[in-house]
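Just one chain follows, in the form predicted on its own, and it is written as structure tokens.
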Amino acid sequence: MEHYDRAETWDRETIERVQLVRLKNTLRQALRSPFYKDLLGRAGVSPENMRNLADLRQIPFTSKEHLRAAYPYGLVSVAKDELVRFHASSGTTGTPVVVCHTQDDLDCWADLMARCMHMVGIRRGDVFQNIAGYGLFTGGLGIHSGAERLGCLTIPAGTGNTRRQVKLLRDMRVTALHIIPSYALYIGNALLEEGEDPRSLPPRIALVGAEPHTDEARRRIEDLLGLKAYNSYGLSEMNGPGVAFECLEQNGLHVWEDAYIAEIVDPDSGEPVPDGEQGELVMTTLCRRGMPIIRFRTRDLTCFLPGDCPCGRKHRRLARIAGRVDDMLIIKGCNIYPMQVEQILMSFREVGENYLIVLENEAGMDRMRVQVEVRSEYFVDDMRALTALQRKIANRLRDEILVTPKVDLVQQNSLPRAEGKAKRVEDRRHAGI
């Protein structure tokens, strides 16, 4: 296999050896935060109580609430003035969760999302668009800066203005991408309403991230726009984009251990779970200075895959995330999660990539209805095949979810569209909607 640096093809025992180094050194850099200071000092943890990786379990974890408790310079672990970036990240009301990075910070990121971009074949010489949203958010400078490291002709594309996106692809020969999955298949059905073909633009390789989807959602990006699709996994707190990434197999994306160390948890009790069985990831910077965060609780649930992937590197591999803990829906006392949702809706061949899980109370009782797009050629005047097709999705998701949705079928272009995230979820039940 081609890689990028030596650290992308040690055997575990190398990696398990290099972490505990870090892991110490981590540590000894932590303490110079107030933070902490504080919080290793109250569960008598110091560095030399690390005599094995499994030692890690002796500290506390870290919460979101406890960053934001931080803010701004409370994780902070070296003088300000070696400090040269801050992120915040997206989607926050009231105190921020904030991360600091010294120039060694950026330049570790930097290689990482190289290797990342690299592992999946763009190469030196390619022509990059970067579609993704930047300032204070992590995935638009993250990505351009992997992009550049690694020798691309770089654009700065940013998000929306999907005309100019599709002449810069066009214009640029673009070879390869950076997209919300949401967004791509946007595009491709803009290219379709237009009577244009989305496979006749060139990009060969797309990175997706920043929102979950399925391997279905994948396969229609894929299908629809003639190209090799990557899934990306990353978080602000732990850098951004570059944390964990697909290789050319597309089974499991490889969280690079050189630099976290990645613990699958019971979201309950805390404690450890088998590799295979899904539970909360939580992750452990290894490799900044700036401001380190230790067992850091991510409420992304996915499993570790057992045995080893067939492109040979041995940094373990995480399933595709299956959902949040706090986006997790109780219906009828079913624990439900938008992405088996989708992944249904996602099989029918019928359905569009539009949908949305309305959450209603009806005489005191919640119930989920789920208004789905169909594709143009399927919604048809014959009312019997429509219905057919309405029971047909309704009883899937039962089989899935144990609850028996209302499904309404909707005409395609019909439900609220968004350059950005998509929404996937809206609650009504106490809005007085």
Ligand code: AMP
Contents of the next structure:
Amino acid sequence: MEHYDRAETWDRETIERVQLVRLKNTLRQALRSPFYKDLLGRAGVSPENMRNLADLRQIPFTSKEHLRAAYPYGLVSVAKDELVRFHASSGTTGTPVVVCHTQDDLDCWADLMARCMHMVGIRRGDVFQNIAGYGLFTGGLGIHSGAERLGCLTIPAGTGNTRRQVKLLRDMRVTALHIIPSYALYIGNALLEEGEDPRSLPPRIALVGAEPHTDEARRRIEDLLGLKAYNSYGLSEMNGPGVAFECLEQNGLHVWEDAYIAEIVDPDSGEPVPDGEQGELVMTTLCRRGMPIIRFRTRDLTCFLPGDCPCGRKHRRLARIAGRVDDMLIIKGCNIYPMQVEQILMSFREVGENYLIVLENEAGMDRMRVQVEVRSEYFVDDMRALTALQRKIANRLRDEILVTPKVDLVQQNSLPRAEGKAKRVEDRRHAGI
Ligand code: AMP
Ligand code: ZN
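Could you present the same protein in the form predicted together with this ligand, rather than the form predicted on its own shown above?
Then the entire complex follows, led off by the chain already shown.
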């Protein structure tokens, strides 16, 4: 295995030994923040209590609500003048969740990110275009720093302006890029519409992540753009990107266990679930001094993939994120994940990339409407063909989610598109609309 650094090649025994040492250090550091001094104090937990990794379970969880309540500096564990940057999680309304970093924290993050990129074949000399927001969102500066650390010629392209993005990709002969999956599909289709071949774009590797997407959507990106796409997972509370990443096998995301402790728990009981069983991901930082976070409830649903990865790395693999604990929709008593709907929609070749699930309430009855963009070449004048397609999609969805949705077929590019992460669900049930 070609590796970026030693820790990438550690065996289980080494990983777990280092984790325990780093966990104790993290607790010692965290106790310097008002938040953890209080939380750990009340739970009666001290670094000395940690005799093995299972002792971690004595520590109470930290939630997003905790972080909001401690805004802005309640979890900071160093003197303020050691902090050099902060980021915030995206899409939050009201009080944001902010994470503050020291220079060492940023260095460690850049190395993790560089390790991810190296793992999928990106090297010094590659030209890397980062199509991500360069504001508080961590996908901008986070991935940027990793690419520079690796020695790539790094283009901070930012988001939007499809024409300019494409021009940069071509003119700079970009070999690798980072892009959110919905935008990758959008760019590819925009080129197709203009009669250009998106497969002729130079990049051979794409890092895709930051929003939930299915394996089907990934394969579409690969076919459309003629490249390999690797799933990148992270969240602001754990730095951002660089937490877990697919290797060349494209079968699960290695979570970097020298820098994090990952647990998967039953979202209701908080107890660990066995490998292979889905639960909520809970994460602990092991290499952060500015603002350590311990046992953070990500609300993301995944499982540990059992068995070893053929690539030889011993860092455990997470399955692709199946959804959020909190995006589960309940319609007529059925639990539904938007990703189930996407999976079905994407299996129809007539269906374009953009769709919207609208939840409505009619006279006390919940109703689900799925607005689906149909590719231009299939959006024909033949009503019979369209009605048949509509029925076929509705039936397939019913078989999967046990609720029959109303399916609206609309023209390509007619649904609103988000600037950042795609918005897939609109809940109008309680809005009085
Ligand atoms: P933020 O902190 O605003 O960047 O949001 C982090 C959240 O984005 C995570 O908790 C996930 O819900 C989602 N996310 C990030 N990367 C992925 C990915 N590769 N697949 C699915 N969801 C993701
Ligand atoms: Zn692997």
